[in-house]
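In structure tokens, one chain follows: the form predicted alone.
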Amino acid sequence: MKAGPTVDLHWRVPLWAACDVVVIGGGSAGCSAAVAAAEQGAAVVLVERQGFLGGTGAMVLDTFYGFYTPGSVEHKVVGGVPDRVIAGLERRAMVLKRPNTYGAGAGLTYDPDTLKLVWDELAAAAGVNVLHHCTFVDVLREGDRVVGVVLATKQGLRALRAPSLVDASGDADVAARAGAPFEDAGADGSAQSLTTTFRMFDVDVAAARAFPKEALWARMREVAERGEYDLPRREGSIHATPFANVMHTNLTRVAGVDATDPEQLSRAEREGRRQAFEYARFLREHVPGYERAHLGGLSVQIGVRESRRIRGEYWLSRDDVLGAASFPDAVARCGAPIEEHHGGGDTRWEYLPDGATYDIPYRCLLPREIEGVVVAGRCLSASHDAHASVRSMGQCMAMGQAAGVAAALAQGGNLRGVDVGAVRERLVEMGAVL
């Protein structure tokens, strides 16, 4: 369907509430931002379209990457609010540390449903007002300043006003709607592929883990080239979980999708499910340990890696990543390699020097041409290659934590004028690694 003529609707939107900080998106970045802002004394409203917190971490994936650097010596580069998330999972014995399939640093694998509860507890302890089943629709503006948002709720449209807004939507929905410049990877065809994840139950885990990944990938290629299975990706990862006899997959690949286009995203959801059942059939019929296994636990939605990326006050580049760049306004660190899930059968990996990290500057979180908005998460200002490194959930939490502190400290929503030194001091006090 194509958009037709505009319809002039004269809505009267009731003002629901006013607060100090509104956070749009309750994923890793948004939850961290809301908790951090509230702990600085701000009155915070966190808006989430689902009935739970956690975003991609609760709907698609079960592993936090980006906490640790790869290489011969491991360094922890994420701390603060993210540490409390892990502690909440550890108290329930629902997290395990494991190596990455491709040598990209240790991951922290957890139970997504327990993660939802942990985020509930952290948000409640900080005094965050969480609104579920509410969808961002539009911004309220005064000149070039964003002063609030319009939400769609079961009771109709409602408005929230706040001097500072954190856009943790993943797709830069707030910044884009406000007129900030951005690069649309989906529209220009450069966006990374999407993935529907799934779990396999009743797996002989010992037998499955004893089958080398190289042998798995070789078998994928063999059966796909013979036309027996439709397997767009001929590699990928399958890993153990905190549960007995359960393995989690990251195998499917849906390429060429603009995730901000509702029709394309809808088709991608259906294609991702179709692929999931095809990969599960392959595992049962060709991979040791899966002979009696069955598919379960499809991701709540397809996983989106890349869509809009804002054009901010600084543009993080491939050279910054691979050159381990440092910045005076650093608010987070990353050692993750460039991990590009292109449309082909494999994945492109490029690594930093052994043990190295680069800084994420605060300026990457500030959209140009608008005031009152700071972004956090995968919609930051970064090139396609740099984004393929910095989008890990560990870095999304770290960026969210920084954005939340900045939003709370910004006088009158002056996020460009905030004292970055003071933000950095608060982050270190919270346990962040800078």
Ligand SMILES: Cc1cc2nc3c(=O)[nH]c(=O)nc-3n(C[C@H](O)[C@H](O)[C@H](O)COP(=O)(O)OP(=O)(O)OC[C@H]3O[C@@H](n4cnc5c(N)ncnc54)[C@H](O)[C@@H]3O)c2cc1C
Second form
Amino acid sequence: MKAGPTVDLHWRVPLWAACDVVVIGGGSAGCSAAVAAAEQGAAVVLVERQGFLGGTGAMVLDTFYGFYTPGSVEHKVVGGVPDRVIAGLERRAMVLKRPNTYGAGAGLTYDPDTLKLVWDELAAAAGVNVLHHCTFVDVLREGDRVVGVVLATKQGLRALRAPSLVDASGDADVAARAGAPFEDAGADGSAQSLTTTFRMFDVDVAAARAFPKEALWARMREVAERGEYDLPRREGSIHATPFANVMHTNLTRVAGVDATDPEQLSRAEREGRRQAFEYARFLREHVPGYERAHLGGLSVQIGVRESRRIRGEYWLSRDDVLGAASFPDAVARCGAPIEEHHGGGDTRWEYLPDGATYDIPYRCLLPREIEGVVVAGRCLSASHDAHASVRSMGQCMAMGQAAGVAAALAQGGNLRGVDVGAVRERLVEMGAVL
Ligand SMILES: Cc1cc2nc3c(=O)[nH]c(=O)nc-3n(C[C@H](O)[C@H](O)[C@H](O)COP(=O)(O)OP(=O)(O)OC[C@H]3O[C@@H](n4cnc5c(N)ncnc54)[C@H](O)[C@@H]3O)c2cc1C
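For the form predicted together with this ligand instead of the form predicted alone, what are the coordinates?
So here's everything in the complex, that chain up top.
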């Protein structure tokens, strides 16, 4: 659909409530931000358009990466709220640590539904007011200061006022709407590909795991080149889960999508689903262990790796990542490689020096040209390459707790003037690794 003429709307929007901190988006970053801000004594409202917390981590995935560095010696580089998430999963025996067999360091594989429950509990214990089924649509502003948000609800538009806002929407919805500069990987064609994940049920897991991934990839290439299957990506990963006979896949690939464009995203959802069933057919017909398996669970939505990234007070670069840069205003750390899911058949990996990490500076979370907003998660200020390293959920949680503490400490929403030394001290007290 082409954009037509504009329509003027003159709506009076009821003011629902006022609080200290509003967090938009209840994914890895937003949940951590809300919990951390509330623990600092702020009155926090967390707004999530879905009916559960966890974001991409609950809708698409089941493995936290970024907690550990890859390479010969493993270092844990994330702590604090993320540790409590793992503890909640461990209490229910719903997380298993998988050694680094594929790229990004040891992974922590969990049950996504239990993750939703754990986030509910952490948010409730911290006193966060969680609003589900509410979608951020606009900002309230006074000059260049954002002082609240407008939400679309089943009862129409509602406004919430708060001096500090955390944009953890993944797509930088708040910062973009407020007029902050951003890079739009979807619009400029550089965005990483999208993936619909799915689970296979009734798998003979021992037989499936005994089949080497190189053999799996070779078989994909053979059948795709013979034209028997439409498999755009001839590699990818499949791994065991906390459940017997269930394997989780990351195989499909939909490239060239602007995930903020409703029509493109709608087409991508259909294409991702189509591919998922095609990969499932391939697994059943060609891969040991899957002979009696069936596709048992599609991701709630297609997984979006990259869309808008703010252009903030600092822009994390490829050289910062590969050169293991350190910064005085570090609020999180990362040792993950650059993992580039480009439009072709494979994935490109580039590693930091063995065991090294780089810092994520607070300035990467601060949008330029607007006041009262801090971002967290995959919409941080970073180049395409740096983003391909820093976007794991471990780092999104770590950035989230930093943004939450900063939002709670900022006097009158002065996020730019916040004492970063004090933020770092509070983070260390919470267990963060800096
Ligand atoms: C296919 C795929 C595979 C990946 N594999 C891994 C992996 O194995 N391990 C790993 O650690 N990382 C992985 N990543 C990266 C990681 O999942 C993401 O970078 C991370 O989850 C982003 O977290 P976030 O909190 O920034 O955003 P999200 O988790 O996406 O959270 C954003 C939240 O905001 C909500 N929201 C969005 N807009 C609005 C709005 N306007 N109003 C209200 N709510 C809104 C959304 O519903 C969502 O809950 C993968 C990503 C993808 C797409």
